[in-house]
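The chain below stands alone and is given in structure tokens; this is the form predicted on its own.
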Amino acid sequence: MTFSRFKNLPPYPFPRMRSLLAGITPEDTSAALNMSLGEPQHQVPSFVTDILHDQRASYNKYPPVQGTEAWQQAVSGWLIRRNGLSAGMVGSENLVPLNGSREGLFSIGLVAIGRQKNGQIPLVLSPNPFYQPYAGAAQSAGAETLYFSGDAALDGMPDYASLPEDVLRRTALAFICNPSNPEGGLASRDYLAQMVGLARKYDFTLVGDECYSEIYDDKPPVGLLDVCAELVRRGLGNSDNPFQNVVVFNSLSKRSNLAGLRSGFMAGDPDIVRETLRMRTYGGAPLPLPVQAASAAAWNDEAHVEANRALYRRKFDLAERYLGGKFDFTRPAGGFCLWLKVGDGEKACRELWRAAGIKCLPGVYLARPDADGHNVGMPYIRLVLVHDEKLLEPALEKIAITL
């Protein structure tokens, strides 16, 4: 048998890195800490656990689609406390419960990209670095991606609007990070509504990845759906749609530290929203009900995603302390990576493991090669805030010295 659909994906970045540390023994373990997986490490609201023992009941039942009657007010009460939005400007047409935000990006491909695109291969465009499951949404519906490099002048965001109208008219799909990953950029809002405008006139789903959202430094990040809402109000949006062509991605992965419970969202265009859910009907993984439950607790408080946020602000102060003014360090507006530029990312990687035993990524792993080969990763690492201060402090020390 052949399998060849998802043989041009890129290499994923975990096995990569696996490979390159092989054979190297750690000199120094005293400062070990694996700084390479985003995987939130702060406590899980003790509120969601409960609600998990005392709904464990429904477990033998089958969870709708569509989500739970609570879990859609829960949600969409939630977006619309966040993005400014009028009230019912979100209901249960605008929703798609996902097992995290992950198999939402990927599964998008199969509802947004046809065969074709004015009579050519679509075109998926993606920032570059990238989340991986950008690439698989492509690739699984049989469409070309396109990286596109951040601009230093849109606060590292890809510049879209510059790209040839040619690429515009093949393009099926357009992915935005915000915060960008592993970057920590924010998007301003006059660039949002310039891509949701692209987005229109060349009639492509524009994807908001959101995930990083609510981990920030200072000022809260521009929501997608805020700025639709703002262009109909300002006369430049469908008011029957206001989220035409237009979706975002978010989970309770980052934002509450509930990686392992796998629950996230689709929001957005409800001609999307329909046609997603049409799909998962057939192949979908409803949410089971003891954690839609929890869920809708989760996205209905705020006490504990502030707190977590503090945490995190401590960490970058922490990161500033130790590692500010080398590596072209820039604290980070958003999310929890720090992107340091070190020369060679996979050399520097090498040497932090052999060294001290931490484990880092090479930028080169999470971006593409340009058409001249060059890759905007090379000279970076990427290393994660998400443990606590007691074990990040000596670690950081650590990194500062060895590099």
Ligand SMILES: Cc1ncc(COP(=O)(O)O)c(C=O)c1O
Given for the second form:
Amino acid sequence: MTFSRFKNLPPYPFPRMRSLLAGITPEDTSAALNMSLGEPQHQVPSFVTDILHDQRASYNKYPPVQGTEAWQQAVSGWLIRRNGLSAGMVGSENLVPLNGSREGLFSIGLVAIGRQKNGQIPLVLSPNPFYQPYAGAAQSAGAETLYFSGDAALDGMPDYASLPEDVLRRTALAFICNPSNPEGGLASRDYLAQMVGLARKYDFTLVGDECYSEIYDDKPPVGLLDVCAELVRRGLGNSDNPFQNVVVFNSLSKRSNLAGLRSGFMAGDPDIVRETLRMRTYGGAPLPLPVQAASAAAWNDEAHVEANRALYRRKFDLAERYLGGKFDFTRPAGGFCLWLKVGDGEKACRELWRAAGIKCLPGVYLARPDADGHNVGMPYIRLVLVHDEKLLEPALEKIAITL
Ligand SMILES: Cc1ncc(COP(=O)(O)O)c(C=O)c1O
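One more: the block was the form predicted on its own; return the form predicted in complex with this ligand.
Then the entire complex follows, led off by the chain already shown.
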């Protein structure tokens, strides 16, 4: 058999890292830590697991693809509060439940990318480095992808507005990751408004990956739905469809330390939502009813999220103490990744593993090379601050010494 659809996707970063480290035995494991995987290790909120248990009798039911009313109310309520929207601005017509945001970020390609855009092969715009499922979204729909390294003048966000007219006319989908993974930068309100305008002018789907929106240092990241509402208030949007051309993705994985619950959502333009639900009634896996009930409770509670954020701030302090002034260290404005410039990321990754049993990801696995073969991620490593301080502090000290 020959498989062609996904053959251009390189192996995912984690198996690549495992191959890179294969055969190397760590010399000192006193501060060993896996800092490669963005899986928050803080406590799972017990009120969530209590609900999963209490609702166990409903595992005998097929769950609704569009979500239960309680789930819809919890998520729309959260989106309205978080984005400062007026009551009723988000409803069931704006929401799709997802088994975590990753599967939605991948399958949005099947919904939003047609076979052609203005008579040509469609294009997807992606940041570089980027969350790897964006490449899968393009590949599954037969689109080509243009990768943009961050623009310093735009707080590290990709400058899609600099593209020529003919390229924008081919664009079917554009991804923005805010806060950005791995760099931890935040998009400005002006930048987001410009991107919404671009998406509407050239009629493409603008995706806001806001998976890290609740992990931030001192300033909450601005949401794309908030920006859409503001455009309407300024008379620049479509009041009949305030989220026209725009969808955002979020989940409980980072916000609530529930990566294993697999619970997220897509929200925004009802036309995109309707088409996504049409696809999902044929091939989607709806969230089990106990998961929907537990998720609703998690979206309705902010106390555990605030406590979580406080823990991350203390860890940003620790990271700054050990790594500040080294390797182009920047305290993350959002998210929980460190993006360190170490010269040769693969070499540093091997060295950290060999000397200290610390795992990280070479930046080169998170980015794509440009036309000249230059990979913007090559000099970097990504480390995640997902462990408790007690485990993290010795590892950070060891990293500073080893590198
Ligand atoms: C930037 C970004 N977006 C989305 C996700 C998806 O997370 P989940 O599928 O757990 O919601 C991740 C996970 O690491 C991520 O880093």
